[in-house]
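Just one chain is shown here, as structure tokens, and it is the form predicted on its own.
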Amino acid sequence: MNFKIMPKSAFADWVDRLIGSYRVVGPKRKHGQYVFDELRGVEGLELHYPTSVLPPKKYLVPQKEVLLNYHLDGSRLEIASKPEPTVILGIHTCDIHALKLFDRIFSQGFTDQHYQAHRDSVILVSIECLEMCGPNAYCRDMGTASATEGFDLHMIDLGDVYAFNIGSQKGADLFKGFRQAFDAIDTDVDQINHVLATKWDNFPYRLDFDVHEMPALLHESFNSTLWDELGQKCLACGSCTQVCPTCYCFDVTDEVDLLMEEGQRVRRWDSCQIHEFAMVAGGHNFRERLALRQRHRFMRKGKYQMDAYNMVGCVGCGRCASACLAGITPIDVMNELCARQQCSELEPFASVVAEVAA
């Protein structure tokens, strides 16, 4: 690993210099919550967050986004995508794991160039999480809670210093000109790994089996009456999938002036929980009742994932937990699973191990 060491002392300059040469977002409060937005200088932003109310994919993946303007005589097609370069500072572990999910999805057979234009223009300066971040993170049993990769620059608090670990050259790059960050010394390295190894104590585990059941878990309780019980209380509103980190589906409609001769085709996030997603020809739905609508959910996350990309679809971050209007979480759920499917008696997908503890 390759360490830089800067004083906490001259972190404003740091940020403000990238703010000189970049859009800079990073978790900020606002009414009471945290949320990622544009920074103007050091002030006002948060590192020591508990997690923000909506992940930063919005960077990658916005919640609508033109991809196409057009006439309607056909003589103009564009696509629209431009992004701005934006650096993204002080990401949670568990957004890293949730990205480098997307950077898999959204690269393999036909890769998305909306996404993959987002994905060059962005830097991504992570920090390590000392603490949980609140009552419904599970992120140590889904192996997020700890990053080696998938960022460019990653931040550990050592008290009076911050510690970056270098891991790319957009990342190295961002120090260039700056003579306030130094590299790593044996003494500077040593307080890294005592700060990395005695976090643990801070990170319980909450789930009542290892995460390598949880696919075959899911298969086993793939009729049980938990998904009826679940669905009596859902209110179908969409909350849990608007604030996921991994979640990605979306709506495509064309939007065209009054004139009839321009139009942009616009994607927008979408929600498997919402009624009308399954919604196809002849007006049949094949998810009408909630209890399915429920089931899918934690079968993507706990198995269709794993079973697609060889990724955890889920990473531990409990937002989906924090926003749900019926108190449905996903400990409480995968948890109940465990108990009428007895995990002492399942066998874990080896599949998936490497890739968890990755």
The other form holds:
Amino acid sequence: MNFKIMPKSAFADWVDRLIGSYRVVGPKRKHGQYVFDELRGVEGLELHYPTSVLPPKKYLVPQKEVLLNYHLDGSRLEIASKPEPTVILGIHTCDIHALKLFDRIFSQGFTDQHYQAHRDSVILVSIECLEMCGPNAYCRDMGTASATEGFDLHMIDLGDVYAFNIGSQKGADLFKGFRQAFDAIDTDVDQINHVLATKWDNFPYRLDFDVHEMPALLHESFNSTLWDELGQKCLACGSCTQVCPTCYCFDVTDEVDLLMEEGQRVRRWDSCQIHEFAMVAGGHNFRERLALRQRHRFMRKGKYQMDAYNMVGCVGCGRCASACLAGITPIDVMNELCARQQCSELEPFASVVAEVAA
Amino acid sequence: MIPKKQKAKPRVAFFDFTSCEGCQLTVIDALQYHPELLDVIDIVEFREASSDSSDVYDIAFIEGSCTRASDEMRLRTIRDTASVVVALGACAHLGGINAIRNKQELDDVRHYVYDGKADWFATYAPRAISKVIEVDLVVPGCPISGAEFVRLVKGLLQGRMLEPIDYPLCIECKLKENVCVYQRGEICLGPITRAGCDAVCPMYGAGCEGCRGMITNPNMDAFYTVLREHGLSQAEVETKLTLFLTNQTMSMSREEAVHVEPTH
Ligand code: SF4
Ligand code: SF4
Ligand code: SF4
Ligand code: SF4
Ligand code: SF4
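Show the form predicted together with the partner chain, please, because up to now only the form predicted on its own has appeared in this conversation.
Next comes the full complex, and the chain you just saw is listed first.
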């Protein structure tokens, strides 16, 4: 591994230099919560934050994005988004794992060129969490409480200095011409290893079973009585999916001007928890019941993504649990399914073992 | 379809019933930002903005709820004349704030308001105009959103009846990363209310009062549980749902009553 060391006293200078060349965003405090927002300087940046309301996915798949501009006579058709080069500072490792999943999702089959344009324009600077970020997180269980790839730079807080793990040339270039970042020497590496090795006491396990068993558990739980119980509690408010770093469902609409000459094709986030999501032509709704929507959501997180992309679809960030007024949390759901299935007897899916071990 | 120059512009009329006229004001405001609409429609009656009036029109926008038997005849005339009828705002869409009184005895309310002259004023339970005539399109909200008005009217002129949004406000609220007002120990009707206002009340720190009406199929039992967990008594829950949702909740409980009967 290739590390740079930067005294914390130099960090503000570095951020200011970045702001001179890029749009720089990072976690900031807003009315007692934290949101990723544009930085004008290092002031306001909070690297020690619990978690953000929306994950940084909003810079890769914006809440609302114009995809195409066109003229209805066919004389004009152009891709609208020309993303600005953007440095995203302070990404938690769970969100880095979620973006790895996004990279797979949006490149499988047809590459989503809008996603790819954003992806090529962002530089991901993540930070190692040294303690659980909140009461609903369970990143250790999901294998996302640390990261060795998927970032351009990865920061580790060593007290007086930050260590930066260099993940890519794009990341390394952020130090070009900056004289206060030094190559790590042996004692720095020892300290990095010490911090990384001793943090685990602050990360309790919360799942009652091994994540390798999650797809098999969900497979066995397809007809569980728990789904009806969740359906009775759920408000169908969609908050859980909106805040989730691995949810990517979207809706595409055409918005045409009054004279039906010019138009825009727009993409917006969608949610499997709302009534109209599974409504098809003729008015049939194949997931009318809330129980079916809840089952679908948890199947997506714990099994379907594994089937399709070979990664578990939940990174354990806990955002959905914090957002849910009905108190539905993935930890409780998974543990309850486990209790009802006696999941210790399940065979783990071989592919999960391979992924988590990798 | 879109009226090109060779075609006659559709004649548009605005009518008001029991209302505060706030929605008509919002229309005037929206037209200032979208004057292009005026190139493609011909406003023949709009008491709030013009002294013209007409008995002939193609599209009728109706603001206000129906609160008297005598309103019904006027509504039917509008329906018979217009080819498209649009309910404009919460009063017309749901009965609006006017319907708060529907949970009380009508005579008590009339005497409270008009005192000795109560008998001079014929009135009945305020209702949505769709209870009296067929409505083709709804622009929800108290007041309506100017942007949504423009979107729905554009669709109408293009021959498309766009439905107003039918997902809950929480979706829009989360997209804006507002603080959920429940986190501050306050109550919000966002989980059961139609989005489309850009979550304007939570954005300014106030809970949603449900002015855009309920989403299709809200899980009311689950929502009551949430409200009770946040400290509301049964009576407070009912009061909370009164400002805009009186008619909708009353018809829900009537449906439920019908529903449970056969099991006895
Ligand atoms: S399902 Fe919940 S815990 Fe898992 S990634 Fe999504 S928001 Fe985070
Ligand atoms: S946040 Fe909770 S109540 Fe809302 S849709 Fe998700 S599970 Fe249901
Ligand atoms: S819906 Fe509200 S703003 Fe519109 S007329 Fe009724 S009371 Fe006034
Ligand atoms: S403030 Fe209201 S609309 Fe916003 S998330 Fe909370 S309950 Fe939903
Ligand atoms: S937040 Fe609720 S009460 Fe406020 S404008 Fe929107 S729908 Fe109406």
